[in-house]
Amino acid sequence: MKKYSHILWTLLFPALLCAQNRIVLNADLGHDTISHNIYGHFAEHLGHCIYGGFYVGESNTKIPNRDGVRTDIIEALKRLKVGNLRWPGGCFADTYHWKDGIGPKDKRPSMKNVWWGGVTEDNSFGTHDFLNLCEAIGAEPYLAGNVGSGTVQELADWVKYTNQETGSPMTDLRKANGRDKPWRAKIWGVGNEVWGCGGNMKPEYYANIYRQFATFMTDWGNSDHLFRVASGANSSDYNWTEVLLRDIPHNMLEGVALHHYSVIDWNKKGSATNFSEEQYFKTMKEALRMEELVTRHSTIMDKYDPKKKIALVVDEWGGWYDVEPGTNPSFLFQQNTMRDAMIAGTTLNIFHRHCDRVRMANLAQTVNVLQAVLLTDGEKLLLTPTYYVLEMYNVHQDALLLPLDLNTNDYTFGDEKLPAVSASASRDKSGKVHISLVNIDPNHPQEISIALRGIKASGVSGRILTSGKVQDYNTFEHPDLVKPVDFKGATLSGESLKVTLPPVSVVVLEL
């Protein structure tokens, strides 16, 4: 990304050296595209997420449904574009053995949820239902395979029987299941979190082991190739990412996984709705280490893969906190505040501004836990702040990303500051520029001046989404507390553009 120093500031744009916060848009310097698979999520079977959230059964005649998945959550899903949905974990993806799953549902073998809460898992929600919902809602699926407590051939199996059209035990089974034509699975990852839940190995051995798994996995003769994510590193676990790119055959690997959550304390997160101005700060910083985490990350790949072949896959972020009151400690249930949209949108912002690795990742998760799009009570669905900074950001999915240098003010509480601003543009295959901006401050207003460098815009409109307190959010019954309106606080003028943002507002503008 381009810099310009002090004098060249002063030559070029003399008017824009006193304003409080400058962004210099240039138009005319992209050349990576914002994957749309950055705009994935996560759905594993953890407490109402897949249960309650998702599926509501067949049978079911109070709430709509196409073969027990929620219609208004596939509505909801199709808005929001999604990219790529991850399923069915998680540390629940190590103890799933996908034959369970298949078949008719009163002959489906049940289970113990180990990892979360004990319940009964029925396997009434499998393959076929995950993989038609993914059809029903536009995204592409992400299968996470069993490695922790599988075997190679249970993982191949599994990619025999949603990929290949004829010719081998697993297509006539699925056939005799109901389904003739394969759903052309591409991606699948190679275990979750190995380091932890999914066995607990050392990044050698998880290297030999991935190395195993993968020659079994091949597309027999599709003309997609799969696209398989090992395991990667957990936060700033350098040392992951050097072992496996250096250990594992480049033809082998098509992505390397990361996973970082905004958390305050492991021991003591704190609520989700009722956080003091000390705790917000302290969760931006952990959203905003994002950037140091992916670019470290990166820095490590390219040098094991200057042409940058391999993406890094971020397939587990968001915001953890205490559960809420009353609900049980194992389903990982929160609320979602604006806290949680300055998370999305600076989150986005920092994936899109190195788009040329990150070219994948998931938010944790879809349905009733954690950072949440969608929440549901019985027959009420609920769109959270963070659902609408995603449908807002939805315009940047497969578009060329557009450079821009910002120099933001600071939001500083007591001795520490953090970027008050956070910023990234692309332009759309129909030539409209976006440009997405966040600023994080309860406290103060941002008055931005951008240059335009590069394009003749004849206007400028938007949408915003903010409220009174960064601890507001949806409920069931105010359900529209946060949501977008049109937004006028931009002004256009030759090639400047003047925008003056609220406090914890995120707002994405169209040239």
Ligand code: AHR
Second form
Amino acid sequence: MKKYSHILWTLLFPALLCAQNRIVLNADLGHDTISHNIYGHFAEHLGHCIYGGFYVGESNTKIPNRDGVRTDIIEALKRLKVGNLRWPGGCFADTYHWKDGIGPKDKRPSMKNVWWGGVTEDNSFGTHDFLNLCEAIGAEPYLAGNVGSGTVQELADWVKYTNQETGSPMTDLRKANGRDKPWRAKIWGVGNEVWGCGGNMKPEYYANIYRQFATFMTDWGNSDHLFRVASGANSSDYNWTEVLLRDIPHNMLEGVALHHYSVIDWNKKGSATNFSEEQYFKTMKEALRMEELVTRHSTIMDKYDPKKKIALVVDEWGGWYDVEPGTNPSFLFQQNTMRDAMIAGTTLNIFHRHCDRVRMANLAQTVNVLQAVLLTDGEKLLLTPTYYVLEMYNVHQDALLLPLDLNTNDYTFGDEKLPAVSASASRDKSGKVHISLVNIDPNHPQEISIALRGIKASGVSGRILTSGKVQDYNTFEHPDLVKPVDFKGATLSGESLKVTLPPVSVVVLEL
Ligand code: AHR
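Starting from the form predicted alone shown above, please give the structure in the form predicted together with the ligand.
Below: every chain and molecule of the assembly, starting with the one above.
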């Protein structure tokens, strides 16, 4: 044996020195479709998401707008292909009375936004504004109904107002307010975080309340039935999901929500831009926890709903840090770096791989709040690294998920480790295969060899989002520091693809 040991070392040493990431892509084994609704966003009456973000009003502004909504935002969101847009909250939803936000704007009552800084809410952005905005950007509306402080009647009336063709006081009211045809809003949330800001309820109590509210929410003759989403668990509260699936009849439940934010420590979240590698590692650990959360919530759902009729709806996710210095602490305005791009790329890969159950998700939030895709400063609009990840990934929308086996190197920090590479793949309706890859390691590039099974690729192209440091971000002075460019790091030879991902990078390949 000794005689041959040097030969063994010669063969093994290079492999040990540079462990190889390997992917086997099974392009002929697709079964499930990645819903466009995984690419949903969230717009709450919070800080400058709606007012000073989306909505600048029709008068007294030089900013180009359509019925008060910024035209540059409409165009940016059209390019993003927003699956659905959730509104008006969040915690705000369970204080919101929709009838305050219809009719002549100068006659609408004002209220205090008790959750977000106690600012005056003048209700100038209401139901018509939101549903017309969804039409303008081509997104499905997702209305979050008020269960915490609202009534069954109020929510049932909202459904009638938006969806019933004719024949009731609500439809007459809609027509009197200038909208003849109903919008036919399909997706409805029945309360938000009812375990917390939405009413501090226990799951058994909420399950009963849900049954009552959902009974009076009907589709009013739409060919598409309403898609009702029950307020879901906070991260790993598995009992919450268990009780809802057990106690709510499945013919009145289309989706169950889940909220999970990537936060290092709720009491010490840390800066959005000025963070250490330790903080980065901890954020990514929380982001990657999404894999375990959706797996375990799905397992509970499988027990009660083995045919997977009810969707898991991750309707709040993203990174949450301290607000930018000097900004209102209640407005949750944070910058967005390559760390956020890593959260977005890895989380979407997780959702893709679980698309049989995760059929909807909403990144929190669209403009100027938390992990925003867009930031505004007066007339200026900035696209964040997160925006670019969602834009690069939108090729996966409504495409067939292609299963893959991934063997990845570790990203180690101290004595902890995380998978360095994250991946998912799909085939779109025109036959193109897309592979999205993320390297979260800030210190090492990753070389990946991909075995292509069940596909004869004739060429490969791609785009990459990366930057020198994981702390890099776009500013209003330098809005193009982080943006995608063509990717030249992939070579195809027969049924094998070699890819080198730089540290902290997101790549989407097209075959
Ligand atoms: O997205 C900000 C807040 O986070 C939402 O209002 C609430 O639902 C969650 O706690």
